[in-house]
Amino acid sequence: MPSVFGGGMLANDYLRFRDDLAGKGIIFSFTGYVTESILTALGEALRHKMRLDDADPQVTRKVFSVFVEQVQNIIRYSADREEQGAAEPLALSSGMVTVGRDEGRFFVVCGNTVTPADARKLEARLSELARMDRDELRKYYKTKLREPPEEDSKGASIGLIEIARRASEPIEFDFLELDAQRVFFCLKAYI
């Protein structure tokens, strides 16, 4: 007897999409516009998933911390942004974040567009962080904590340092020019 669930193009396309993510070890993925309240909800779902998977609590804290830093970077610095300058200004930033497992280690990847000027600054900063060992990262972090935030920072200027400190190996990053005004930026940290 033929199934009533024929498996049309829509179901096949999204099943392949889901299977492709699973094949890459992705256990959690979000793409689209993100706000602080969405960050809170996604973070809670991530922690629940890791608890259900019996992940080590210390690893869960590190993955969660890197996840939060990366999503906050999307919220604050994504060039794919919609704003409305009403009495109560509204802004939405877009990007993607995934969490996965690879050979027993967790990884967190974020991607979003940035301006070419921001891409050059990020590349210089991330290259510097990638060359530092744990002790140098710790000292640099303490130094930055004592300094005022950088002029163009929308946070405390320590988010990328925090990601590098929590990562189990040097952070990976890459840039892809989309057009004259936009560059796709991607950052991956293994925990």
Contents of the next structure:
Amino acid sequence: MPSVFGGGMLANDYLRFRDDLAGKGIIFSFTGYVTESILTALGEALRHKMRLDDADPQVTRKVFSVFVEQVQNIIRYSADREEQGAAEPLALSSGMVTVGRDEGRFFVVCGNTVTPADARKLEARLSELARMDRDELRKYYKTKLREPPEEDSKGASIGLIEIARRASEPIEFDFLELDAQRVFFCLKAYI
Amino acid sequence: MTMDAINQQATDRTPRVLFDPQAGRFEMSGESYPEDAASFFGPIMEQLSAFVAEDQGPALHVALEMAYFNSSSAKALMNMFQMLEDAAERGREITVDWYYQAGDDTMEEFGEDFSEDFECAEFRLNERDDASTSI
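Previous: the form predicted on its own; requested now: the form predicted in complex with the partner chain:
First the chain shown before, then all remaining chains and molecules of the complex.
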């Protein structure tokens, strides 16, 4: 006897979508406008899930830290941003953040559009970080903490070093030009 | 000069902060990852720097037990430590206790790295095991 729930287009489409994510080891993926409250809520869900899975507390702390820095980078830097009127000085930044597990290791990926000028700066910074070992990253972080903040940096130069320090191998990054004004920027860190 | 006390409960993204100018005691504990760390730490920095502004004055004891902070909070902490070390150099008695949970390598490393910037103020690293009470 056929099941009452045969499944139409809707369930089939979204099941495939869900299975595709699960197949890639993705614990959760968020795409859209990110705010500080979304960061807090997703961060709490992430830590809760990792506690339930008996993840090493040290690893949980590192994954959380990489997650926070990546989401805060999207909030600060995404070029997909809707500035609101002067009455409410709030900007909504759009991007994606994905947390998953691959052969026992956690990864955090973020993606957002940036301006070509920011893309060039990011590429230079990330290439520099990729060449550093653990001790060099630790020293570099400290040097940056002592320095006055760079113009227009809003603190992200240290955030990228934090991500590189918590990652268990050099962070991967990639850029794809969308049009003359926008570049899609992607960053992946394994912990 | 009268000095306002600070007694702020922790929020989702900001730590518990306690400043008792009468007792010369400043405490901060928990997690710190506000997007705008400067606006969270700004008023705290103002209070603390006013307290140590004079070359002479009561001792200040700072106790910090952070479980996690983001990079912009790290920057704010560094600014705070530089201000405290400057005051100690001018003759104020300042002690900083940095507490971290046993096994939390990240907070231990931060403590070690911050300690390098103190010469005149005393900076102590304290490991806690789960059984001991927090500040």
